[in-house]
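What follows is a single chain, given as structure tokens, in the form predicted on its own.
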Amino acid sequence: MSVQIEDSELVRDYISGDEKALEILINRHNQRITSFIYSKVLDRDITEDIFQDTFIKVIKTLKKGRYSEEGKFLPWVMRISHNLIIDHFRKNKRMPMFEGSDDFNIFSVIGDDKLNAEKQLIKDQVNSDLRILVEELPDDQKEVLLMRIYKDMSFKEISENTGVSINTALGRMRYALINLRKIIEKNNIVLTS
């Protein structure tokens, strides 16, 4: 029966200048690291490419004796991957889920309270603005208007409601939505939520 050499023992053998020891443990850790990068990337080439960039800088770590033992060299290797995967991500401009993961970011679940207080606020202060401007249109207009937009009525139920065609109802809208644009402008009027 052989003994296990901890990992802690290995490392401070690679850093005296032992070889070997680094092998052991990329061999000892490989299937668990690769399987994790897997699980994020779902590429085996990429999986490939950020297991060796996460020893590389593994090796490049404890040869300038920044690595402090503490019992922890796996967590610490699949931190280093975890962060070569959301670099990979970032540089391809796609973020995925991760889901069941050990590193669970809380700050991603919980929300700020006062952030969505503000952002109500200056929503119902942009539809207040925006039912001002709306006084504005010619009765036609703000009529179709407020049908299509507030009670979310289709060109057939407002044409059928105002006695007009689709195509006038169409029409009136198109107008409305112009001459809207026209009030903002000739007002400098900044709406956003």
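Basically, rigid core = biggest C-alpha set you can superpose within 1.5 Å across the two forms. Residue numbers count along the first chain shown, from 1. Fair warning: this is a prediction, and the values are worked out from it, not measured in the lab. What changes on going to the form predicted together with its partner chain:
- Once you line up the core between the two forms, the Cα of Ile132 ends up 2 Å or more from where it was.
- If you fit the rigid core between the two forms, you'll see the Cα of Arg148 move by 2 angstroms or more.
- Comparing the forms between the two forms, the C-alpha position of Asn27 differs by less than 2 angstroms, with the core used for superposition.
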Second form
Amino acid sequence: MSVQIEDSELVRDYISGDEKALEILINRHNQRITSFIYSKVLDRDITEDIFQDTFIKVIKTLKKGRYSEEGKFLPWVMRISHNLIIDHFRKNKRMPMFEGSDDFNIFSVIGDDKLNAEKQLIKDQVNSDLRILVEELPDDQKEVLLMRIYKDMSFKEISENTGVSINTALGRMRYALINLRKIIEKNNIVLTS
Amino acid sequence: MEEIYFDYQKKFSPVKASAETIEFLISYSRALYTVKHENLKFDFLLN
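Alt. form predicted together with its partner chain, vs. the form predicted on its own above:
The complete assembly is shown below, putting the previous chain first.
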């Protein structure tokens, strides 16, 4: 009876220089990741591209020793591919489509104010991701950020509510944003809306 | 109804990345070297 080597062990082996470990990881999760990407983009070529970009990111992160989610390899890779799918849709949104060769179609460059189902899904996902990230912040920074962003309070109001000076509130907001950026970079998260 | 079923089938049928893509990734990985210097890290592709 053969025993399947855990992902975390393969990741460790790969980081130590065993290239075969990467091949096993890719083949083990190929179908799951590819099917996930395809279920979102519904195009085989784009799926291949996103799959490839996902693993290029995985390889670079592992080789640089930046991977820190031991035991959670697949969710981490799925997260990277999810972010790349969002990037793909975002890029397409930025490129206006011109239909026909002679006539300029104004509707192709004017956006619709209402969010379509896909954009709404992305927006909801970003909001929920952001709430999770905010929870990682120290309490004093989290408090200021929630008041400013979610309750739309001015720094004067925040200062009155928290009993600190406006400058301190501003400083906490600044550190909250710096720390959020660090968490995002550390986990290779791409937030888009 | 048929169309909905077809879309559903298309969306959820298992697919795999091609052997060429996997081959490329393995070659890419073998060719990628990361060099550390103090606090800096550099990537090199050696093929």
